[in-house]
Structure formats: structure tokens, C-alpha cells
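Shown next as C-alpha cells: one chain only, the form predicted alone.
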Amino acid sequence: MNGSAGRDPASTLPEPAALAELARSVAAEAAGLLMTRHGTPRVVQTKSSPTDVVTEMDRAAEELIRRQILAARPGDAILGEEGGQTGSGAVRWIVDPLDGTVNYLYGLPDWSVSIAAEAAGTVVAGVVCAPLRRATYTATLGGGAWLESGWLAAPQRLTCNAGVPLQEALVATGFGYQASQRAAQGAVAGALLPRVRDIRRNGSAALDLCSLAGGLVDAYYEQGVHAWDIAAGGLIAREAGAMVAGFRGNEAAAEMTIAASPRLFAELHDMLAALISSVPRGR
């Protein structure tokens, strides 16, 4: 009899914990790769529009990024911001190999390196990697949110902002590429600007997320994210308390991922969906 018989699939999918630490290791290889073109990098290409960049490092880092992984776990596959998805192995990194982009090619600190790793269609482990803040993120399904700071002492567990209501939030947010999709969240913006405490815009899906599952904001939303934006940074707000979802029950996408305690996430989520609902789309 063959002793693998009836082995439940998902027993033989290593642990979060050990692919949380490759993430760590090669988040950092990248973060370092970066640093060393900090501000001077060469656009090489525009997307959406002439304001979505891609610079020659984007691509060198997702390069390090695959190479490396895939030393470590040749049959894996990999879903990456700038290559797509190769291969089809029971785990699948999710990569973005420098959120922040126009934030990196202007010399502004929060740029960050994040890496998810999705077991079974699960994220069960990620980090995000920002060297100008001095500031390593990681998460694993079920094992908390954790920083780890050239400014402190020893690992700090996250835990995100509870009880805060409304008015008092200090919500994060982004805007797209598209000049009638910026006018459109711009006009949601400014309509929700009264009422709440204030809006930040750092340039980071990812490290909006990190600072919402560390309490430096009470909450986040953005339209037009991928998996690769929020895939770690949404499982790190997770593991530190925050409710991460899109409209009406839906999983974050890119039609909305708003992020939040559980209470400020509904008070935040129906507000965003009245405002958006009168808001004319842009064509």
C-alpha cells in the first residue's frame, strides 16, 4: 500500500514560519539591490499612462527576487508585479519588487520591497522590507504582525488602532493612474476630508498597510490595487487586528480595499460606499 494514500495535500505545505524567513532574506537582497540606486534609477517604461513608471530597478529587483526564490523552492510559482505569473506549484510568492515606485525615483523614503507567500490559495506569510525607514514588517497566518527596527531593541508585535471612531481617523489612502480615475477618488477625497480627522497619501499600498497594522493611521482604502500591492501588507494588517475587505463582503480588489478595525472598517466602508456611489465616473 502506498503509504502517501489519503495524506491530506495541504499537511505537505511547509511551514508559514520558514516562508516568512526566505521572504525576510530575500526582501532584504532586493531592498539592498535598491539602495544602491536610490533617486538616479532610468525610467524604462510607462504603463497606464505616462505617469505609471517602471525603472530599469523594478525590474532588476524582481529579477533577484524570482532567482532567489526559486533557488530555494525551484517548483514554486511566482506572480510578479513586472514578469506575471510563472509556474504552478502548490505555493505561489506574490511580488512586488518596489511599491513606491515614483516615491523611489524622487529619493522620498517610503519605498518598500513586499513578498507574500499563498499556500493552498491562502497568503500565509508576508513581508515588507522598507530600508529608509529602517523597518522589516513580516506576518504568518495565525502567528501575530511583527516589526523589526534598526530603532528598537527587539521585535515589536502590531496591533492596530481600536476604537476610534469615525471623525477622529486618520485614514490612509492612494489614487490610480488614470487622469479620469484620479479626479474621480480625488472628488471622494475631498468629500470625505470633513469628516474625518485628516487623509494621508504616502505613495506605499504596501506600507499604508504596515503603518495602519502599527497604529501610526487608524485606517486605509484605495481603488485600483493588485494582489501584488496588498498581499503581504494585507495579511500583516490582519494579523495585527485590522479587518481587511472590499465592498459588501467582497475580498480586497481592486474595485475597493479598505482596511480597518473592525468597527471604523463599517463606518468607513458604508461612508466610501455613499460617496463613490455619487461621484460620476470618469470615462
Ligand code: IPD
Contents of the next structure:
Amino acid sequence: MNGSAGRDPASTLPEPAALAELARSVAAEAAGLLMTRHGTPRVVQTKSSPTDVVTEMDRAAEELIRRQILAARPGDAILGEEGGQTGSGAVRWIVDPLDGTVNYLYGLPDWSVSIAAEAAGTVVAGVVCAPLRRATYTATLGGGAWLESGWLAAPQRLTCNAGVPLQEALVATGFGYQASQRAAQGAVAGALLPRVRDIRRNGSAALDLCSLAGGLVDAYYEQGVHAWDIAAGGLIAREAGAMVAGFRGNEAAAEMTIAASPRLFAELHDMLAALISSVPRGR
Ligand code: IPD
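Mind giving me the form predicted in complex with the named molecule, seeing as the form predicted alone was just shown?
Zooming out: every chain and molecule, the one shown earlier first.
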């Protein structure tokens, strides 16, 4: 998207900074709502397995986000984890109202509100708000990735770690909710473990990508993620210098999402491809 978008009569696409600003204020409001029931939400549904829960607060946060986005931009489309796809505007918002639902349920701190704006099929703005980290991560396409934090006097530009060889890399990953998927993912993680510094499983894919952007881990990979888990965090990681993609040049998606600085990305990509083809599949 170029700088003249929004002024060209042929295009009604707004500036990424304006979309990021809207995402930031809506995410902060949703985070405030979520804070009122942190550790004490009511489970109202299960999805792919009995441990894949939806709480009343996932729903309430998504309703708030949808209401506020559409109040500001009535024609836009929204893809949300709980409500699916609605609308068909040129701007599509990709929303995980509560990424890290299990952490939230147990009162653990690493959960976030993740909101991305996609224009003409490209994510151009992304915000991940993690109130218990006192952190809001923001990126716009070409505008860098930034951390605003209650611990910092001013916003800090994020740069992912570079020059880390695979055997010294701290690698974040995640696991799906279905037993067979977890068995396969665990086998790959077990085979990777002796080949890297260590593995972290923090429970929010969006925050894993932000941690990568800020140098808190060196790499992230996961199979089975959804667009709402990685849309905002993926842009934040890219704008911090990471490569974010799937296997063999495919886009980051459920088949595989890998994120790391380019050289480490290549090493991890090849290692994961080899491990996935060699470890026994889960039952
Ligand atoms: C989950 C988290 C988790 C990841 C799972 C996601 P949810 O999202 O991001 O870290 O490993 O793949 O489904 O269910 O908390 O919104």
C-alpha cells in the first residue's frame, strides 16, 4: 500500500497508521473488559476438544471489538475467532479477542487481545495488547514494530535477535487442542529440544510473535494456528526484522508457521521439515 492510498479517488483504503490507531484504542478497551474477570471467567462452550474452551469473556470481548470497529468504520469486514467472517469491505479486520484463553482461565499473565487490519489482502496494521505485561505491541506495514509499556518512558522500536545459530536459539512454540495433533507436535518438539538452547511454551501465539519481535525468544514455530492467532503478531515480527512464513515459501498458515531472523529461519525451516518427515506420527 503506498502513501497516497486514501487520497486516490479510485481507492478508499485508509492509511495504516489510522487503522493501527483504531485497533490500539479498541484493543485497550477490550483488554480493560477482560481484566475484570481475569482468572474467573465462566466457560460457556468447548470447540475442538474438551480443553479447547470458550469463555463468556472471549465472546464479550469480541462483541465489544466488533461494535467499536463497525461504529468507526461501518463498511468493513471482520474475521473473528468467535464470530467468524462478517461483511465484505476492502478492509478486513482479523481479530482474536483473547489469545491465550487457557492462561486467562487459570489466571496466568500471558494472554492478549490481537487485532490486525488487512487491506487488499495484505496485513497493513497490527496491535497486540497484553495488559498483564503492561505492553502494547503495534506495527504498520513499512513503519516498524513498536512496544509501548508501563515500564518504559517512551515507545521502543523492536528488533528481533539476529546472528543466533540454531543450536543456541531459544525457540517458542505451541500445541493444538486435539490429542492426536498434540502427540505429533510433542514428538517434533522432543526431537528439536536437544538441537536448540531450549523451548518455551507460553500459551499465546500472538505474544510468542511479539516476544520474538522484542528479542525475548529467538524463533517461533507452530502447526495448526489460525489467521487470528498470527495476523497482528506476524506483522509485528516482520516489521522487527523477522521472516514469517510456512514451509517451502508458503505463507504462514496452519500447515506451518515459522518466524525468526532470516538465517535462523532457514536453519529452523530445514530442521523442522526433516523432523516432521522422520518422527513417528501421533496416534
Ligand atoms: C491458542 C494460543 C496458543 C496456541 C494455540 C492457539 P487461543 O489460541 O495462541 O498459544 O498454541 O494454537 O489456538 O485458543 O488461546 O485463542
